[in-house]
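What follows is a single chain, given as structure tokens, in the form predicted on its own.
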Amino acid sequence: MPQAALRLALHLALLVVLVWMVQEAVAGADLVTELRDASGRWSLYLLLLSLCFTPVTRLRPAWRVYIPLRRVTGLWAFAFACVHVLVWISLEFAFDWRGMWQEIVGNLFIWLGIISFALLKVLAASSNRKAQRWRGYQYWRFIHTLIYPALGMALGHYFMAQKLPEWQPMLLISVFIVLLVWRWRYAD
């Protein structure tokens, strides 16, 4: 399958996920909580998936044809993070900036989410060829190592936001640690 077709298929699949997520939230008991939580989780899933491309292609060199999907996956992760933030701002707080600020001040997990989102914005804005040429490949590559602190903070945000310990944040953190160890050991 040509790369353009693969990218299109991935875009369509993730658009279907987004539409399905909104439908499920609308049909559920608590639209705001369901949509906020689901969009945040999907952003984490996609960020972790985007980090898996390099290790997988090292194990299976024939799969290098799928590397261009890493960018699509990362951009969709940012799109789901945008939905997460927009739901929090518009539906949960109805643009009550004072109320949001009061919520932010006392909660470390919200600070982690804000910083993570800011880093993801930088990554999304610089994820094109023009940005790569603008400052040079080495600078661009350095900027894109921000994915590690961004994802670490996002996982911390998710873990701290849970009212009860759940298996899913721990599983995602474990996958992230495995990816970090792999990166430390095998990355060029």
Second form
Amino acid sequence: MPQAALRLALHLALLVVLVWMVQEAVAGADLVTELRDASGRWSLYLLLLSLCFTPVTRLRPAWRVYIPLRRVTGLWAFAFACVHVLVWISLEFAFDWRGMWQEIVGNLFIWLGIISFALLKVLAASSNRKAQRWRGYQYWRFIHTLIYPALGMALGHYFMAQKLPEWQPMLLISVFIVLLVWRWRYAD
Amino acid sequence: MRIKSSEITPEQVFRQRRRMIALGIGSLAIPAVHYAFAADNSAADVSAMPQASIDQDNQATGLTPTKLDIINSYNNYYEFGFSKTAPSEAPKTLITSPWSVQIGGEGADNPGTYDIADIHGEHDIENHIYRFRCVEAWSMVIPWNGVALAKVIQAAKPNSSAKYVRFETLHDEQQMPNANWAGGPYIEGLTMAEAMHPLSLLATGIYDQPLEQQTGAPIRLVVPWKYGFKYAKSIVRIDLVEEMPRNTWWRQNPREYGFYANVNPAFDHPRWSQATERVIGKFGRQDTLLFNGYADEVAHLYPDLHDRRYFF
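Show the form predicted in complex with the partner chain, please, because up to now only the form predicted on its own has appeared in this conversation.
Then the entire complex follows, led off by the chain already shown.
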């Protein structure tokens, strides 16, 4: 498959996920939390997936052809994060800024989410050739290692949002640790 | 339920009484009182048109009850799974009939075992529309049917060592797929004064329908001024005891949950604000009220309202 077709297929697949997610939430008892939580989770899945591209191509060099999908994956991770944040602002708090501030203040887990989202914004905004050329590729690469703190904080945000330690965040955190160790051990 | 047909109040009479009760409460203008007693037993409630009675209770309280399908599909019942939908989606494995509740403990001079029909037969079924506030900062309005907890306790003849009431949920791996999440049965507790308060109920129904597995069938605690985790579900034991019971969430996460768990918008949860709440089925949030709006009725139970212990 040519790369453009691959990218289109991934775009469509993730659009289907988004539509399905909205549909599920509308059908459920609590649209607001369901959509908020599902979009947050999908953002994490896609961020983790985007980190898998390098190790996978190291193991199977032939799969290098899929590398262009990393950008699509990352951008959709940001899109789901936007849905997550917008649901919180509009549906959950109905633009009650004072109420949101009350919720945020003194709440480490929300701060982690906010900082992570701010970093993701930088990454999404600089995910083009122009940004790669702006201060040279090395600088761009350095900026994009921000994915690690961003994802680490987002996972902390997810973990701390639970009442009890649950298996899902633990599993995602384990995957992240494996990827981190791999990077530290084997990356250039 | 074994009820002779002669005991069933004709619908006409029932509704007339309802109207009189609603009128009575309205004209007395008692603030925030939600008692709309159906003087007869549960058969009347089952035979009457639910919506009609709810509407009249509604006029008396000014609260709009959450829709039944929402109440029945958005639940925290960890014994049936951790998500909000797991309890209603789980197979119906809970055997709620026959069901007996053991009432005892060192504080009870007249311990005994009752089945649900006994409890219904001995005490009046009351209908109360209460606010429901979860510690997770969401809320509903629920039209409960149940008996006054005080009457059930009184029947057990409490003695001087009855300082607290301990509630125990069924713990059965056959009937509950996640029975062991807390390593034992779900435990809750109240002080004697809280348990004897007229707002405290042992609920057996919602909207004049029996409780579902996911809402704590067949009998559960209702204490509307406290956070929802206090409302022990599917109760099999009630003990009158001398020592403060160590309730499940207190044991699970003592940094975040305690014994009293009274609703207070001014005392935040360690991880979120309790100042406002999300109303399930609506967008946006509303202000949370001190004691969930029942301060006039219950504030006197707590000598120091600045004591963090009572709100955690």
